[in-house]
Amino acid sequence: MDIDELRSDTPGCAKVAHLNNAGAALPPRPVIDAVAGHFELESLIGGYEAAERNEAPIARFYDAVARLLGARPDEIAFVENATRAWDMAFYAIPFADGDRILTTTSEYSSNAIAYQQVAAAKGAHVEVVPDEADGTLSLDALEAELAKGDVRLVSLNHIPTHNGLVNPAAEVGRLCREHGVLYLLDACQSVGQLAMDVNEIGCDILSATGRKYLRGPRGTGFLYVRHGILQTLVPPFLDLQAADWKAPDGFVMRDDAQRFETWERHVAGQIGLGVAADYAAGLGMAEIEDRVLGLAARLREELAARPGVTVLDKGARPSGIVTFTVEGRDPAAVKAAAREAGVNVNVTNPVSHGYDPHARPAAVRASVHYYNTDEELERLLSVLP
């Protein structure tokens, strides 16, 4: 990688150390043109005829996310927000009385809400699979559930936001797998960040953002879903870009993942997102991953060796999310110091994280991407004792 290239390609690396790209990284040149042109020609032709114009490049995303997954284009839908994406295919299952959701201790409260609602609704169990001794998930403990049945859906982050651990989404796929147990993996803070390929991880569904390590647009997010289980998912609602109308009284819905997607979106984030996964590809997402956690190691060493400093990440495969304390230093008083120096930063709060039965502060969350630099780390170690 040419650091100085990617970095001048990046305008926002000239106004700031930019260490929140677990919140929402800097966008390169070519996504900001690409979203800034498409909302101009909306305003100068009118969005609909903008659309029929930019055609190919919004028919672009659909391969490119494909790429970048090595998924097919079919199984790749266009949503407005991870969130969303997640909740189009979680509330698109057909729970039953008595069917068990096994989950994680470092799952998103986002995540555990939509799990307790279906649970009250549809008379299912939600149950928490421990860890190992380092945070990851137990991958004994999941086997055991497995095989005592019953088990609808095993549903996980692939990276916690909270903590810095990996876990072991391909060795889920290959159990889940072996059991014929559904798959869905929230990859809200891996995709963009490590090398991902959705048949080796063995998912059966996977949500993700555009706003953070993929370096989209705000409000773009996709859900890829597999095609074999496609007819099995009905999605909680419905559109005429996810079905067809058949007068008077009836539909058929689509038979490839845009059965999740609405009409109406934001056209210019779709183009965006699209460019931002080809510029990813483009780089090469093993080098990428590389990058990202030689960083991040780097800096866990240097803040490991501070007075007063406690590094708090987990997990046998750290990421690019690196969380700490300083001691006798609120959190955001942290963060605030760190945005007079010209760094962002941003705090984990421990509600987010309802599941983890072992209570963890606040804390400073510093997560890096491939454009930072080690002079860029050192600004933000100034600001610590």
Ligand SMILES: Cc1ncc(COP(=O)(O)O)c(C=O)c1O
Given for the second form:
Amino acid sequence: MDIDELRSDTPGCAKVAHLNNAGAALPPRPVIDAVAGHFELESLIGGYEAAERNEAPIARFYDAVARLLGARPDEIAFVENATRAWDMAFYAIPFADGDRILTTTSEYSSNAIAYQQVAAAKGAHVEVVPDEADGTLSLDALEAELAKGDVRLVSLNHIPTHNGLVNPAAEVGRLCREHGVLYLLDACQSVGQLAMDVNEIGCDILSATGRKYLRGPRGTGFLYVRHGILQTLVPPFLDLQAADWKAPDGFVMRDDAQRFETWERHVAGQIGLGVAADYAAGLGMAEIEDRVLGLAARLREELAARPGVTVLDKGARPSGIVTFTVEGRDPAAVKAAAREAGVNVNVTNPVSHGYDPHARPAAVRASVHYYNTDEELERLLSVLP
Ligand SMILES: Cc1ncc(COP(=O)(O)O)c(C=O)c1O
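Coords for the form predicted in complex with the ligand, given the form predicted alone:
Let's see the whole complex now, leading with the same chain.
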């Protein structure tokens, strides 16, 4: 990877040391040009006319995302963010009284709220599977719960929002297949960060966002639904993109993943997300993963050596998300000091991960991407004790 070249392809790198990639990463020039170019075209010739002219890059989105994940283009839907993508699939699952939903302690709170809503409405039960000592989901505990029966869904995050752990997604997939149980993976923080293949992972459904490690535009996301289960899921909302109206009073749903879409959308964003997926694939996901994990490991090592700094990340091989606290300093004050020094970090707090019994009240989150440098990490360290 030529980091200098990649940085010069990323205008934001000249402005700031951006260590908030788990929030929203800096987009590269081709993504910026694609989004701005389409919006400009809309302004000049009209939105519908621009969509007609840019039919090919709009359609490219499906191929690009499918290629990145080892999926089929007809298994991909464009959705405005990861939460709605996840929702569209989750609320399509026909839960019944007594169904069990198994999840993890590190689950994202929006997902947890949806579990509780469905539990109250349908009589399903939400159960949080215990962790291993290293904080990742315990496979033994998951297997024991699956063996008890009545599990309708295993649903977890690949990488949580609030610490660096990476859940054993493929091992979970193997267990779900053995037990014939549906598997939904929230890959919001892992797509664009880790090399991933949906067939190796074995998930039935996967949701992700555009703006984080994929470096796409905000207001974009996508859903993957395995071809074999598409027909079993009826989306909670249907419009004339998702279904065909059959006069006088009927409709037929699409038989591909676009049944989870809406007709109106951020077209420039869809084009931009396709470009972002191609950009990541062009660099190579294995190379991206190595670089991100290497930078994060270096940062953790430096942080751990600082007096009063506690690194909070769990897992045997943590991700690009580095979380820590500084004794006697509010995480918000650390964020503000970093901003003064031209470094973007974020603060995580328990509203986003309500099930986690070990989570601190708040922590600093420095999430690195491949375009970050050692000098940028040093700049963050320079504001710490
Ligand atoms: C693990 C995880 N899941 C889901 C989401 C929600 O993504 P979005 O904001 O695109 O809906 C986030 C956002 O931070 C996340 O970290």
